[in-house]
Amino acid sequence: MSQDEHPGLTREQLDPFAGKSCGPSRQSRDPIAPSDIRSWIDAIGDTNPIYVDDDASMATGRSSVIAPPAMLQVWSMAGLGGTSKSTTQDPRKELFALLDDAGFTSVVATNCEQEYLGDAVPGDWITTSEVIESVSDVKDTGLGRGHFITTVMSFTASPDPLGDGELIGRQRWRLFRFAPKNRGSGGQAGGDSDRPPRPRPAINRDNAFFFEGTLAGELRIQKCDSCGTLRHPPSPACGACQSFDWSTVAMSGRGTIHSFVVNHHPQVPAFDYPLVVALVDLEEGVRFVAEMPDTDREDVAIGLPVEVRYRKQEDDLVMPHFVLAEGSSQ
């Protein structure tokens, strides 16, 4: 289907959605627990003591440990069981249905901005509300033609599940609903030509070096020129010393499995399932997330050694993945 067959929705169709709430507010399933915080910082590798040490937190003027601000959205997650069905109208679902009918059936998250206004502490209940801020005119991008949808989530915290909460943060979340470009026979290299192509990552000036590296068969990671800290995912500034000066170094591609998940649902036609995704501790000290295709779930275990491999996804795009190192077993 050509781009001309996806002319986009009109302002008369889109404007009524601006300012509408995305269903009712949602409360966290449980109050914040110190164990939740420890699980998060263990996975992320955040060693800030104010999340686990009352004395360290009180030294900053707080009364106790706090939850990491970046955990805001965690408290709104419904879990594997999903949310209970509600009869309340959800304009967002209506908008998505309208876009689906117009042919904009693919989706990719483009960016997320968080604003922290207060602290959440163990024992707090977090309530989340979300509003559609705007829907763009139709846009042409490297992925295809579509509309950008921006929503704003507001988070409040209260020690009383029935009480009014204090606003502690906002999150602006932007999705792109689009009709994929026709990439010819496309799809995955060596794959079934009838399968849709895999989603293409958003490549920008902050991460272009990484994909230039994979094209060259290298796993390139940022290195701060001021303090030498390695960092991934890519970012404009060093989190350790705030320097904006950086270069890249090629990793060995060897590491061990720190953790992993096996995805079964929802299934995207471009991928094979069950899909193993591993969090790998590279031997240089950086953590990296990637698939482990063609790997049986029964063969994967925390601590096993792995090695990077590269697979051509498109003519100008090569993606890394990991395989078990030769001779490794549970």
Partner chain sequence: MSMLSGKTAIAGIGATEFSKDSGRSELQLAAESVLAALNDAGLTPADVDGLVTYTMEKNPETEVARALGMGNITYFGRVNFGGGAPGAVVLQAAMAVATGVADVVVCYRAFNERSGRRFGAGVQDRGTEPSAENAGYAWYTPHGIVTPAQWAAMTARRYMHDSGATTEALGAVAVAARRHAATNPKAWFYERPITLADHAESRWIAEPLRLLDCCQESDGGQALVIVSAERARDLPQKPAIIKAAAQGIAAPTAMMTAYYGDDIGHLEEMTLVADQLWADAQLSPADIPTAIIYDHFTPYVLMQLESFGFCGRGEAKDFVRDGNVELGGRLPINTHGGQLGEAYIHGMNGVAEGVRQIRGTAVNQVANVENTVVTGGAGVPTSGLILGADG
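Numbering follows the first chain given and starts at 1. Heads up, when I say rigid core I mean the largest set of C-alphas that superpose within 1.5 Å between the two forms. All values reported here derive from a predicted model rather than from experimental measurement. What changes on going to the form predicted together with its partner chain:
- Once the rigid core is overlaid between the two forms, residue 244 counts among the residues whose Cα shifts by 2 Å or more.
- In the core-superposed comparison between the two forms, the C-alpha atom of residue 118 has shifted by less than 2 angstroms.
- A movement of the C-alpha atom of residue 34 falling short of 2 angstroms is seen between the two forms when the two forms are aligned on their rigid core.
Got the form predicted on its own; any chance of the form predicted together with its partner chain too?
Below: the lone chain, stripped of partners and molecules.
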């Protein structure tokens, strides 16, 4: 159905965008200040001392406190009410216009991967530049048909606002521009808007960190500050040592299928069936359940490698799901 309506853009149309810079680089408005670090770690609940205590940081071989790596993108953001300077040179404008014209009018952020290559320290200025890495061929997914667009932001740090700076990290950001699938069989009318919402998780003081994590594109798992044991599902205390002090760590999102179900009945209108849901051994050593909505039941098996993906479910809720790792499909 959508295949005829939305044949997708050709490689000739898409290839010129790969490698293009998304406009001039952007510098942080101020150098990194310890007070900004404190506000952020208080809000996130990160208690790692190397962000606030020189001695603790020096014990790790550094020369002073460092900025939390996960703040990478924070420094050069435009700020509340500010607009990131949209420039006429940004080739994404042209790309998005092409995609809109081809019917791919919806957008969802699917992945955000950060790579940490060096430390930023108080006093550093952070400069960000972004390039389009790739635009995929047209793909069919559970959401509908569309193209994936991957951009890479590079972050440099320098004590001199005019200096060249040292590369401290990269962020790979993937968007899916798509034409939403019509739900219902037999060509019946009715888009996603007719669909009742999925069950919402009950969020409380013990598990809120997880859903804050998915909003930031991270699969965060609790880690005991005292003995280092990871634990899931969340708990206010560590069963191994009874400590109530904990932090969270972002998982890689990679793992293998420990078990899975394929749901057929009853059919809750918010989901598509048959629905594969997997119990995954994350490579860090905890297990985690999430659906695999885009995976065919014939392709799933115990032991296969999977990777996490994220999907915005409601304005304030992003949920993880798994896909088979590339190269693992049968």
